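This document opens with one chain alone, in structure tokens, the form predicted alone.
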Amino acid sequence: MDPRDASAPVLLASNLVKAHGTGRGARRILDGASLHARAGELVAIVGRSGSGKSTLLQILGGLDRPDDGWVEVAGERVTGASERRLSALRRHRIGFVFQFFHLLPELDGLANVLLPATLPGADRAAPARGMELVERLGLSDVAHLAPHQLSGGEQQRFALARALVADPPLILADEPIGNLDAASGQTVLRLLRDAADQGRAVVMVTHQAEATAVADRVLRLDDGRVTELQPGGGEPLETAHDAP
């Protein structure tokens, strides 16, 4: 499928179950949770802390295995695939911005950018699109620094434009404000609003309002499900189990 075709998800998980612990001291985190995202989307999921966002995202970018259930990015199955493949699709299909950035320290913030285009099969456009992107994030006076030189919304900066080098159609956030003052936030979010806009599909967890405000659709993981909630973040429209 092409993953930029809009009648199409560009993500697709469903029933997807995990469990922490063995024996009797188990715990699902996840217990059938099902979502979609389409390209030209942002989708927030929130959720009280400990429910298993962050289990969730990993999972969705192949991060993580589920125990059941399954996860397809741009029409190729994530779950089951081999840590070869999985690779691959890392690299050209899904972009990553964690919430503590996970810069390179050895590497200076441009490097740190350019990094996914110096791997194998990377697109020969990645650098230049790298270039550019630190230009337009306003990141070229610092691009020579050092990331613990830099400040906290530079470096979210910096691992927002490392995750769009590639130019992945998906793009998974996980809590990307949370450590950011108020005006860096919103740059952040911004970005991410526009990376939706130019096509991508962006699944966000987040347990803040301004970053569910940007965002198409708010769904909330409770009890290990996913639910769709109301617009304004209110009552839950449906559960979100069967993909479309």
Contents of the next structure:
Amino acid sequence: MDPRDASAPVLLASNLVKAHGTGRGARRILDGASLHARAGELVAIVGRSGSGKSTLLQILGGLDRPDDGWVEVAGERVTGASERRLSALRRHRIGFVFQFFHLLPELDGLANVLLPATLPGADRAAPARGMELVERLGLSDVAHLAPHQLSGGEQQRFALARALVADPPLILADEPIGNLDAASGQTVLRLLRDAADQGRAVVMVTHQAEATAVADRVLRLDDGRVTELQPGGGEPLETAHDAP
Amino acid sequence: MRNAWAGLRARPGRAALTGAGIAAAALVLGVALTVAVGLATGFDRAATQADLPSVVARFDEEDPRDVADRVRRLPNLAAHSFRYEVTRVELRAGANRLGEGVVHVVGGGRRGYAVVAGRDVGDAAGEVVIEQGLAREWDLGPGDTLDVGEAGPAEVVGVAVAPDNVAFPLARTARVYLSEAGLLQQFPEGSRFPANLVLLWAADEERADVLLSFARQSAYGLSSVRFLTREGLRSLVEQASGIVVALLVAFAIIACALAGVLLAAGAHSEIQRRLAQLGVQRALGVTPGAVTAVAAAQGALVAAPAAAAGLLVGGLLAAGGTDAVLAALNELPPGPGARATVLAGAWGGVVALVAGSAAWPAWRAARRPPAGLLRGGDVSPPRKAARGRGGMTALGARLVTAHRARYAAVVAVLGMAAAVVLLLLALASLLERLRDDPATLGKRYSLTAALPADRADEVRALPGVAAAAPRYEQRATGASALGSPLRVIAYPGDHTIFEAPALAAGRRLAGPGEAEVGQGLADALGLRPGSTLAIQPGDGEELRFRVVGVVRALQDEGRVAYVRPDRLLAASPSLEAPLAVRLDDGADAAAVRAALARLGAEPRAVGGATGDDRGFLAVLAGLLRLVAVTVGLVCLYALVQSLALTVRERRGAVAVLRAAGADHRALRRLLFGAATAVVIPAAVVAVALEEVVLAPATARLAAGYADLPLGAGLGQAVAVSGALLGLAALASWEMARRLAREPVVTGLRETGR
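Having seen the form predicted alone, can you show the form predicted in complex with its partner chain?
Expanding to the full complex; the earlier chain stays at the top.
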């Protein structure tokens, strides 16, 4: 399957179940959540605090395993895959953007961007792509500064460049503007939008209205299930798992 | 305490990991302390328990009544007892037989030996007490029967230890004790036995030299008088275990330093991780003192059982080997109470160290403003960020060096541990050379032939023989310091053809009346070129030589003297000398031996100083191996702990790498980079430390009288460095395996909080 084929979903998740805790203290965070994201589409997932948005994103990216249900990325099954296969999947198919940036303090901005390119089995074109991304994202002047010398917006742009360096078909962003001021947040949202417009599927967890404004679709996670909202936040139009 | 307990129960895995680390450090400490304390105190313990006399005087047979009057008049004398010593007695028990038995006929008075099994000999005939070495070697005990030369079969009634000599078979002779009363019943024709030994106990041990001095003056008229003091005995016996004790003391210090550094580092890392939690506690009004007390109590709660287990296991592991060495030296092991006291003290120290290591960073953190604590803590940003070249391996090195002080401490500790391993290897190869290679002792001859001196020309004429000459050897004591035993070696011509220990001062001897003395003897008797060496050979009168040179001889702890044989032969005309045979370079030793055998000689290969002590060397080597393995485990533990701490602190960084697609191979490279960043400088530190500090210090401590080649060779340095890299690979493989099993989100969540 061509991951950039706009008709085919890059991400497919069905009936995901995840419980935290055991025994009487167990709580179902996800209870049959399903969703999809196509190439070129930016999907925002909203929900109240503690509703399991981050857990859902981590399961979609193979960082955590669901108790039930399945996930496919670019036609490849994530759930049930070995740790080795999951690593390869994350290396080539998925880019992550975190709320707290997670740049390594020992490395400068550029080195953080190029970090995935140094992994065994990385794409050979990744270093050149990383340099190009740093330039395109307007980070050339601060490329050799340490993370603690950068502003929050700059750090998140470096983190976004790091997520894009392997040119993955799927970007998963967890509260990408949660730690940024309004202006920096707008810049990052625009870059995510650009990433989607270039043919990637972007799934973003957020609780901020300005983030949903740039999304093609907005999904709501409530009581462990995903429902799709109309643009503007009206009643759900359809449940995601009914989609192809 | 309740809060501390609750904190530990909330994270049982982490507490177990910390406990395992403490137990490993305590195990090392237990081994080191058990061996070091046991060996360092063995002689004193045995001497006290055996009631070892202050001075032993030997002389030719005399009627004890004739000597008793002189002895009673000695000043500072508390007690005395006479002995009659008979050598070369045949001992037999079952299939075992020994022609070198030594019988001591004991009368009344103090004994000078400790009965460790059974009882002492009584007045009844047919009873014998045997030395512990013989009992162990021949598997004898009270109730068994031993044939004692002409005295015939006797019932073994007790087993004794006397630390005035090493034990059989380390000593070629085995000593047994018979009672005079029992022998007189058996052989009623005599009224009493003569004496050739008197044991003197000083009233004030500090002033035993006064007793010795007057004893020497009173000995006029007695023939072949030789004295041996308790201090002389101690110096002889302790030389044997000196190197091991010195090594183990160094090792114990390293073990303590290692435990301290790693435990403190672990505690610091744990506090760093919990900074935000501490901030909440402080914001709620918990005092810094209370925070510190909880941290200290948690440390103590984890350390108490872990340290007890580690020390106990270490003590038990080392006890067997230590007891074997002590038994070979005719010394006594510490009792269970003494060992328990030492280990209990160490236990208290470890618990206090852990509690203190946990409390100190908690105290420092809790005194910071709560707002700062609430922001949490991560590794301080580096002064200059790196460009990221070198891939995962270089990144691993950067992660582990982020904490510079701790990195330096881990490198230093690992370097020290590896330096001890290098020293052990160097020591092991030295022991092998001492055992097998006579050249180590400065000996240039490799065979001896039991032929009279006048057949030396025949031997010289054999193909492959470079030189042959009679080698005279006699045991003696220093006449001016009567407690000092020495070995006199004599060749008719230039002795350096056959034995050439390095000359430290003066010149080589050139004729009769001149002597080269070993540094050990020179130190003991205050000799230097120009001094006079006065000796009393075993059965002759006093001989005097002018010291012309001092040599760094290893044999007999440097208590040797090289002379020409003239005066020795004048004093002891019956002195026998085998021929020392030096071979041509590249000569076929087997062919020469065969030729010597055809001449009717009994050719014997020359070993080192310890040629007859293979059993003891095996025990010693076993003990050293145990220590080496433990040190190796320490290195592995230090590496794993260092990596674990790095991984624990940099969980977020590792999680991000995994989220970016780092698989177990990448993690292994990352951790191997971190481990090699520690082991490569540690190997450099180890080689430098061994070469510059440990080897010279140990050589001085163990054998200040000789050049002890304890420096590690290139091969050993490469082997230890390779082993360290192997340990690094093993530690990183294990850590990567553990890390890959952990969900990625755990690290992300922890960092994100």
